[in-house]
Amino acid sequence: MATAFPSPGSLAALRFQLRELVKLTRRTLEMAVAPRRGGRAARRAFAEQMHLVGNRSMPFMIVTMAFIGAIISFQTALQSQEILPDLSQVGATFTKLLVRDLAASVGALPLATRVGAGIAAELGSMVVTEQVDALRMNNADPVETLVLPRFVACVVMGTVVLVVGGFVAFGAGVLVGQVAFGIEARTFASTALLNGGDVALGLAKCATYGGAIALVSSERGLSAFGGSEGVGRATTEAVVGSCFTIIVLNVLLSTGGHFLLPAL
């Protein structure tokens, strides 16, 4: 049964919908770090997801990425050929910003569009069909049969999308570098301002913004009421939520990392 809030876009609601979120947010972590149980069908649960979020994902954020790719590296380009002819330090640069934050930050944008739609529409689908209830007559947890799988397929599978999309990011840059400003391959694939934190950095907010995509998501598909009108507005809503959850936790990981992780 779906979980009745305020009118939709009031103030209310959305101190609502935040409660509903760090509730699921808490017990699927918690369910996350118990011991597993649930055998065969548990597993063939967490590898529908894994494959639903990964490999469905993967031909959109390889052209997403490339195209994001090559208009960074032009721009920067562009824009330091105005203040200096030099451009050796152009794919040291763009190398940097991209590990520390681009990679993650702008391709998880286009991965919340595909995957926490889908989440949102699915979940959303089986709360108006009842299915869900059906769920709890049978004493089974949707939180652990629904939201579970997909958090960690998320985490999981959404860092691998992301940490390919940079590569595949990487390569159109040193391709555009090269061929729009003569930029050599050795020369632009510079790793010389990288350093550990930049990586440690990077991965860490594509596993947080997998994991974020999956909750938000989650959170709206379980709300969802009112038929197929209902699902379309749950998964409109999750879709922003997890593009602005995307945005703030940005500013957060990217403040703490300045202090922990400073990129030198």
Given for the second form:
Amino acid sequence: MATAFPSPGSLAALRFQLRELVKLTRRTLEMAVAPRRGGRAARRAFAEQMHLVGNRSMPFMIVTMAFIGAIISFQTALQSQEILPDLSQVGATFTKLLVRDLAASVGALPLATRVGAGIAAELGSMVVTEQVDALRMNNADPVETLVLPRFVACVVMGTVVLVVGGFVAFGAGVLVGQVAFGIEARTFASTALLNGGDVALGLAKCATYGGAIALVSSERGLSAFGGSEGVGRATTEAVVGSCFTIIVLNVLLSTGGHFLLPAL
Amino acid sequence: MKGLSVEARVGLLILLAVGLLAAFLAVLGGVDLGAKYSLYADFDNPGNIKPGAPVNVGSIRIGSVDEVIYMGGRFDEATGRRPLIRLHLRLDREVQDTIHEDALFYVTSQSVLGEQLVSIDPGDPERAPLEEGAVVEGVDPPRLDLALALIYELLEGTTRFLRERRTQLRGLLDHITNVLAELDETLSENDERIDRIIAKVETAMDETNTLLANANATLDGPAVRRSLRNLDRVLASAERDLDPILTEVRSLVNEADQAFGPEQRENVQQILAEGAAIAVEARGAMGEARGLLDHVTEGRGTVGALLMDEEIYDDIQELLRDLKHNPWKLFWRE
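After the form predicted alone, can we look at the form predicted in complex with the partner chain?
The complete assembly is shown below, putting the previous chain first.
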């Protein structure tokens, strides 16, 4: 895939990577809309990838999101306490923040470290051991065979993991609110400030970030060269690129959501 | 979990997430399968209330705002009002018999920065409940923005005034300080006198109180009470007898008027005219007599001199005494 790779770290390299990423995204989306492969083997490949991205990530995500929820809840209540003596709206604010943004955006970062690194390392190893070339020789499209299952798995299971992780963070937040600030759980668990737009924006972010992790990591893995050192570099770049992409997408989606799905 | 296939495990996780999400959306959407009924409340300024906002009685949620309808001040024939905003409220059917015709509908908030909601004061239980679809007039929340604008304007005006009149205000404060200093000095110098004045005032107050107490005792005494009773009786008697007396006097006057013919009236008038002339002459005579009397009193004229001049009086008295002792002097002249 990477035939004339410019020197790493240069502006030309970045431009090249972006061009490759756009190409890969276009091809993956085309195949996702109209898949050419089917049958039991394909379903099995999809299921395995979904299991890897979803089920295998759950313990790590549950623990991480519990800590994240506790920290956000604690800081929200602490800052509110300094401004107002009234903590009755902390729960509602925390829930809105979590649903609209943080469950997806903050949760996607640890997901990117785990799933993105895995995808990049796996595909990079396949590239440097010429397994991808072997696929091509067998008239199998690496994008269809390798990238599409991972993309679909990340979109679906990334959303699932982030939704479950969001609920875990919410539960941890409620617990911290009650233990640290004496806010009654029923008061804290308020959806008073939420609307359908917040949920829609949150879900859109989950799916987008999942897809972005798969695409950036796959692109980096398929661009790996230079043996195990190249695989390591590709893995690092996949994690960094995925996190950076998530943040950039967060800015874009939040801006769009502000106009299309206003918070108030 | 060990015996489950990969597909089953993935499916279970997806089902878990979908279930959690569905439950969350149900809570968010306020899914309630109980029966509902509609009420409408008109406001000119319902604050920042949104569809989905809770409707509470006290702290108990009994429904939600279904719709915020812009009426634009158009005349509503059903109510005879010109509302600006109409809220469509969906309330639990089971509370319908507790929301009465005189119920009050407020827009308020849960806390200082909390969510806005409609709060209902259910009204008098003796009154009939509000029917489904009834339109009531809501109580508008206070316009804090207007109050803040007015306070801001007031503060700005005060600041401008203080800044522009700084010199005059400083002079005024200096004058006030001087006056207070002089007042303090005067009070210090006349400390004893002031104490005395205060003591006298206190004494006077005590005496006044005693006087008032005595006056009260007197007024409450049997004599005053008796006098009042008598006066009351007199007034009652006068009130009772006055009308018959007046009636009789009126009838007497009428009878006298009827008894006198035109000739008698002319005679009376002539007599009165003559009487008036006599009175004028008498007044003149009286005037002359008074003048004569004044003349005598002042000691003028022979009679006046005789009566008022003490020297003549003494001479005459001496003469009479001499004549009494020497009567021959009437006949003998030296």
